[in-house]
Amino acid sequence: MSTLSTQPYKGTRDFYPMDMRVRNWIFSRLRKTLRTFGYEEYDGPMLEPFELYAAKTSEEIVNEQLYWLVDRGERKLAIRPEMTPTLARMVAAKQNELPRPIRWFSIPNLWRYERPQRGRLREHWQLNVDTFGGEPITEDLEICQVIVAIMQGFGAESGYEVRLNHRGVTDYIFRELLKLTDDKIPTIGRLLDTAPKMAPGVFAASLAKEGLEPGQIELLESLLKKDACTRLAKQLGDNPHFKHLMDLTAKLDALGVGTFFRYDPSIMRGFMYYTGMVLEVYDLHPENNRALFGGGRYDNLVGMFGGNALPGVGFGMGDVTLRYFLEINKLLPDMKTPRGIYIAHLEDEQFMPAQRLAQDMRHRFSDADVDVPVMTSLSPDKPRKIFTTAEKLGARAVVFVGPDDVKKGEFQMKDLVTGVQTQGPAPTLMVTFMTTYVNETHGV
């Protein structure tokens, strides 16, 4: 009989205790900051009718990443691999219901089949952040200030960057300003939209190949330059999509974060129910320079499921790249820093007495409303053997107890950093580790 692999599934993750640490701390981080807003969590199933995603997502994601599978009852069911068009077929289904303006946000696990590669995974965990009801300028508005205020909890104040674009922009541009036919459209899109992951050149000749004149080919590569709002203001002149679009950004400016966002008119997204703003987060540090996450408009998704046509904006944040932006600026916490007590019983006879201790401080620490482990050892062990397991069990003090220390009702709680020792009953010890330790561990 063949070796089972200990390795799992390709393009998914093992996450041990660790990375369970980390992985808590960004989303209740995320959690944390969406509450401020006003924003509620919400989730959906992980199967959902096949066709919701052949009517609703982009061609892409359906003919090339679907994970799909058919029941017993034979119908064809996909696991899910983005979360808006949940979110859409829920707000339609109890659209009249739901108070104005919806703030919702999930934190679902998603699946495509694609190319594992550095942060693109086969599954994965999404932020999803959504808000319906308002006025579009508002909304954007809102939607974007939640982007810098994420960034912001996690101690990001610079290293990213914020690149906005209007589908109704791009419609003009393709349409007025290139003379594109609706057939030339989509592939013209899709290459603008992969552009600046092309070698020098390479968009060019793409164009080229395609049929487009040097003139339009000229239009499309000053998109991609910096300086692209400035060149094609005279020739957008009052488009409504480009005016909506500067006021966003005055408004920004206005609030104090409009540093972190620059119109980018390559932006495109790739999927077909993005109707207005769409924008994408780039990380700007040379060794991870890459888009993070992003999203748009989609004003038409709620009123494909029969009922009335809702406006909405949003974005989906994945914690592969989310993590990596973390880790690789520094804004991790050390979460390999000591923290809880670990009390250990020295015989079979201070077992019970050691798990009344563990008890009793548990109750305290819960009272008030402190996030400390309080572990107990499961059998009798030297001091020195205590110490050891105390260490790998990432404790920050022991309490010991010996008869003695029963007797007295008193307990010895030695600081495995500092060496000191506090004596005590329960009450004493509880103050001494929450006055000494509480603001050096992350999480408490």
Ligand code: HAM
Contents of the next structure:
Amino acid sequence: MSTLSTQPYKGTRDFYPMDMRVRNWIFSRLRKTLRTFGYEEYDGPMLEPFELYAAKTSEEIVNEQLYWLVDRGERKLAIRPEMTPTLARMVAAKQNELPRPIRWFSIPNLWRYERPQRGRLREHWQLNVDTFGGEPITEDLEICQVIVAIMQGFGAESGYEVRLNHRGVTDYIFRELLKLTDDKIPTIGRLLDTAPKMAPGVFAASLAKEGLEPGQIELLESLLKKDACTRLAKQLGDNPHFKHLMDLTAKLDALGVGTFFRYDPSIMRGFMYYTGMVLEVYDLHPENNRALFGGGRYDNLVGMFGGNALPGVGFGMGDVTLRYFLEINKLLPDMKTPRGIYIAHLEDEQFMPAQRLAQDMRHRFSDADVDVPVMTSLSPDKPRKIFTTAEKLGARAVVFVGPDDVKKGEFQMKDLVTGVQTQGPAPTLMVTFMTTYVNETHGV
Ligand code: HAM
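Okay, that was the form predicted alone. Show me the form predicted in complex with ligand HAM next.
Starting with the chain above, the whole complex follows.
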């Protein structure tokens, strides 16, 4: 009989406790920042009707990446590849009851049948931040501010750039400046989207193959240049969508965060539902130079379910690319910092007193609202092994429970990092532990 593999399914990850610590730390930072703007957390089901994506998501996702199944009642279902359609469905279902503006976030796990590679997996977790019911300019401005606040929440004051574009501007360039016909637009859009990853000359050659004239090719190539905004300003000056972007960047400047943002007319974003501003956040580290996360405005997604078209805007930030960014910029704390207490006993007779002491300490830590694990040994400790066991379990201090200590009601505690010993009843040990260690390790 062949043995079963211990490997997780391709493109998925096992989260052992140390990985889970990192994930929880990252998510708790995200939640903390989002609460400062008044965003509330929501969630939805993993399975949705297949048509929810067939209608509006990107063609690549629907045709190549969707995991789908037929249930026992012959219903065709998809495992969510993104959260935005679920969010639109949920908002549409209660749109008259929900207080406006709606400010919601979620951290769902999503599934896409991708070729696994660095930064791209088949299952990832994605922070989704979205708002509905305000004016486009104020909402877009808020979403941009949230992005900076999230990065600042991780201590990132540089190392990334938010590239902004607008579907209305792209449409104007394609139709009015390039005179492209409807049938050409999707192909040229896709080529422009992938152009930054192409070898020199390939973009121009592909455009020529599509039958574009030299003048059209030159204009499209100029969209990829850093100074595209200045080059285009003359031709786009009166376009209301271009004005929107300029107004947005001016407001971001006035708020002191403008340096993180740049108009980039080559930003396309693959989703069919975007109708206004689109954005892509880039990691600027040379070893990691890639998109970190992205989003945009969708004005008709909620209306798809009947009722009013309630415009919304938001972004999705994947945990895989974010973790690379935090690692390479050394923004993750040392998760191995020991932070618990290990209560050791040498004989069976001290098992129950050790349990009582642990119970007492846990209540006291809980009353003080500090998060310190108090671990006991489940069988008598061997004296030689106490310290190694405690260290492996992530304890910072060991408290010994011997026969004389139980009689006196006083115990000895040893700090495994500094070697300092403290003698006393539980409250004394607690105070020493909290003042010495909790400040050092709080939040990890
Ligand atoms: P998306 O660009 O498909 O947008 O995904 C957003 C982010 O999720 C990506 O930039 C990346 O960080 C992460 N991501 C996506 N696919 C994978 C993958 N296979 N492996 C690892 N990370 C991945 C959306 O999904 C939109 N629904 C976002 C949105 C929310 N727009 C408005 N609101």
